[in-house]
Amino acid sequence: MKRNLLTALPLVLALALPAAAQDSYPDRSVRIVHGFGAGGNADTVSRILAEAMTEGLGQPVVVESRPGAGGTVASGYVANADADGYTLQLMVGGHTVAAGLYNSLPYDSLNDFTFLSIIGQFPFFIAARAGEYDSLEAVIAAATADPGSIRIGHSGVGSTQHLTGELLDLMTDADFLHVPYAGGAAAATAVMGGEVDILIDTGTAIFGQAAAGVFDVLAVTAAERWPDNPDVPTVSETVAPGFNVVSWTGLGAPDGLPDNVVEVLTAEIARVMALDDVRGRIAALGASPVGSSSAEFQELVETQIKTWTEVIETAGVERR
């Protein structure tokens, strides 16, 4: 009986191992992986969390950029990486139109991940240059009288803003000219010079024009008028009633994080998101910072993913 009690000792110890080094969890670094550039809003957004979540876990937590392909380069590192908490992503609102967008992804974009939090979430807005038009309703008015000759400027093929765009389209009948740039500060100034009539975008890429007297902003993308500009109408009580789009940022990890590893780092964003210095400087970005539970997150993206597959299928947007 003693030899077959230590015969079965190692294989004890090594089952009891990785309960052990959950409970422990974070025990070494951990990272914020996400796929774009240095210094955008997504990198930004991460450092600010890495920062605090440095201070609560106790460990290092470090910013990793994997751009490319619209992030989807970082979504398909992330879901095959090991689901043990030390590699979450800064997901932003178009890893749901990728899912729509792609022919073929090596990765699920809804069951493949676990949904953290909700971390900050921003509308677009729509304007034009200052004196072409008074309101949405002069635009789609002009775009319904002579099909295809508003053209409206964006930040890619594929972009949310893009689909934004389409998705006007079809809740007004209008028909747009879309005309992609690279990037929502080429749009802008597309817009400027007189190339595209208006721009659908960030308030970030919106507001300092529009203060300097380049730009009027007509609408706003969300269902209620944005609490930092009380004055921009909706696009919903406006030309498009039930229109809302709002795009985010939040915070994921691989499918089948622990149970245990999920609490501490919810509890961790949770405590992170009531900090008046993050909360701060999530909104200088633009954005509304949320902070939310898992289900509220997973139940966004699922609906987000049904929504811009429906748009890019009936809008006839090319998939890659």
Given for the second form:
Amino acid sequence: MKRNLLTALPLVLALALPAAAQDSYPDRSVRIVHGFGAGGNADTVSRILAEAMTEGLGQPVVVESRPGAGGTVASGYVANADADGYTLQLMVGGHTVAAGLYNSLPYDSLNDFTFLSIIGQFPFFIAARAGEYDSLEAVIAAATADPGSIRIGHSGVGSTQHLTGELLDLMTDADFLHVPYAGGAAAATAVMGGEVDILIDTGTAIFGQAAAGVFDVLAVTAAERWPDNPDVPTVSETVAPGFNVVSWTGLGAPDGLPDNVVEVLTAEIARVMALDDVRGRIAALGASPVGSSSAEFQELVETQIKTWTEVIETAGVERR
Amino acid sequence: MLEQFLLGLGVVMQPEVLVYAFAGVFIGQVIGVLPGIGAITAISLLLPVTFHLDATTSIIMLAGIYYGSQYGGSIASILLNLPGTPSSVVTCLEGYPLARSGRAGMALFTAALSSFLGGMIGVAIVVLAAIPMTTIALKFGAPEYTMLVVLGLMAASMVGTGSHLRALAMVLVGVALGLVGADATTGYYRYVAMPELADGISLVSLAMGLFGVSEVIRNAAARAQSKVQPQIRMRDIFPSRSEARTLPGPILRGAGIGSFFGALPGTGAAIASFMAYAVEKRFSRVPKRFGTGHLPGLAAPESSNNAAAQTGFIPTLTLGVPGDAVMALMIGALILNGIIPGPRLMVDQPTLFWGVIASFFVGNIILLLINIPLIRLWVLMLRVPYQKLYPVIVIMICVGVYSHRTSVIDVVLTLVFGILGYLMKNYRFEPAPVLLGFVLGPLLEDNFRRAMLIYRGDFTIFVTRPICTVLFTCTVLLIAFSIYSSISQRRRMAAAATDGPASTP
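Condition change, the form predicted on its own to the form predicted in complex with the partner chain:
First the chain shown before, then all remaining chains and molecules of the complex.
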């Protein structure tokens, strides 16, 4: 029996080799690069994916943080990496903001990347100190009547939260004062202390406060009401028809990825995104775990680059 | 309050939780000793581990890493002039001279004891006054922070040991270095020569360069031979009775200052330690002895940074809003466990809330028990010849700085700052004021411009808002006190000169 197996071995190998050469991806470890600090949202999502994909790909998937300049250091690195499927990037909504915000990026935000799949999507919520405003309409009315009197605290110039506030400014008659803070937590504290009036941030930053009666949640920035919070009206249905801001995380790679690698990766991402454990952990981070086709992801990026570039130009945000 | 604290103690005393509390403070202690590798790196590395733990145990372990690192940070500062964390930079100023004069054991003991007492006072404030402290912290807006930093700069303009003019020049160098990066108000890039500098120069690389690397170069240049320390006996590590009597004041004042700065989001242990040192020096009867191995100057900042590390949890626990990047990681760990942080944490999760606070109490005791016996072992390190020790130190600094932001530029900058620090020392410029300017400068600019934006250029807010009035008055009094003390000192010197010219050679 043993001898039979041994004699058959060369034949089996001969048959298997050509196929292996084509389908050998991945034959070594795969990196997921992201552009933010260890322990942040991007890092956590990367680690959740890496853990799950290690099982499916049969090779270790490791996370590498290359923080700096709003994630553009990492994007520049990935854009110039070999398109062999061993360097992936966990991208965030900020990728599309950066396209409009930076004067000279060392890469093309759209054409230098292969967009594999959206991972999670999450809207922002607009909140005020409890009891101050009944609705978003009341806020807009106050900010229209006395320009500059209503202050929106945001997490930093050029952040998606900041630009969402600017977009609200542009799409209504209101004239807000946009006040930058060093991060969303500092902005939230400023709203609590009464230094500013309005906070635009993710659900995880707002709902803990809302539950304790510190904030009133006035609106959600998505086009449709968010399934987890159906009582919160949209900006679109209240003050600015067509208003739609949804941020996201997604998995991308350098442009020019071989087709077979794209197939392996998209199949693996689809498998992972169907796992309850992965979905649960992404949902815990305040995002809706979606998954998507490569084309849907690409279209989302294209649309958002257009929107943010317009907002940055119209609102007069300083390009860097 | 006591009842809830006992409930928390019950949680921590479960063997399994206790093991993780011990692991946390022990890891903290170790990474605190290692230069450059800070609590933030260790916590983010261990975050995935907490996926498999419950929320209370996770936070107890991660918190232990954070305040444990404050203990470890002082060790390399004292022995090698190498701050393990930015908040132990000030510890170098008195600790290293003590070690060079053969009293390393006593310096380590004083640091450990001051850390313990400061930490415990911080814990007591978290237990007894978390809510009032939160109320005060929320009253601090941009104008208040601006005035606080002005007061801080005034108080700290004496952190150096040399001339005031030189110290002021170095503060300005620090402020200038702090300008690098994106302008917080407009987003405009300032001095961003390469994209890696967009987020500014890293405090870790500045601190490691100016202190650690420059010391290595100095020793190499001097071809220093390490003095073989005599065997340390246990009784050599205790301060004498008269020395011990000078310590309670600095420890208490340090803990008070630390507790205050810790509870304010946006400031923290590093600023607290600078302020505690500055206050001690400013109000000392023997300011000349600072910088030469003066024990009160070691005790105050050590007590201060540990108190700040504990009260730093106040905004995180009571508001669910992280005061700094490390706290943001803790919040992240809570979110991953399905707990949305917020003011209801105390009510909804009492075992978590009080368990974490009780773990601070237990953790500080564990840390004291770890540290005292280790002193003899640490001092032995001084017997390793410099030429064997320093290559290892340089490598550890590089690894530590790199791990902080995974940036090679940071490592290169650390070495550049090392050379700069060496040249500065040769020309008698102090590195500590540079760090102070680097930390406080951007804080001042950021808050001043935000205040101007919100209050539409109205300067009177800096005097008329209640807290501002208090801070402004303190600043004026401090300036008046400085002028008075320098005039009276000059008068005394003049009197001495006229009274006894014969006695002056």
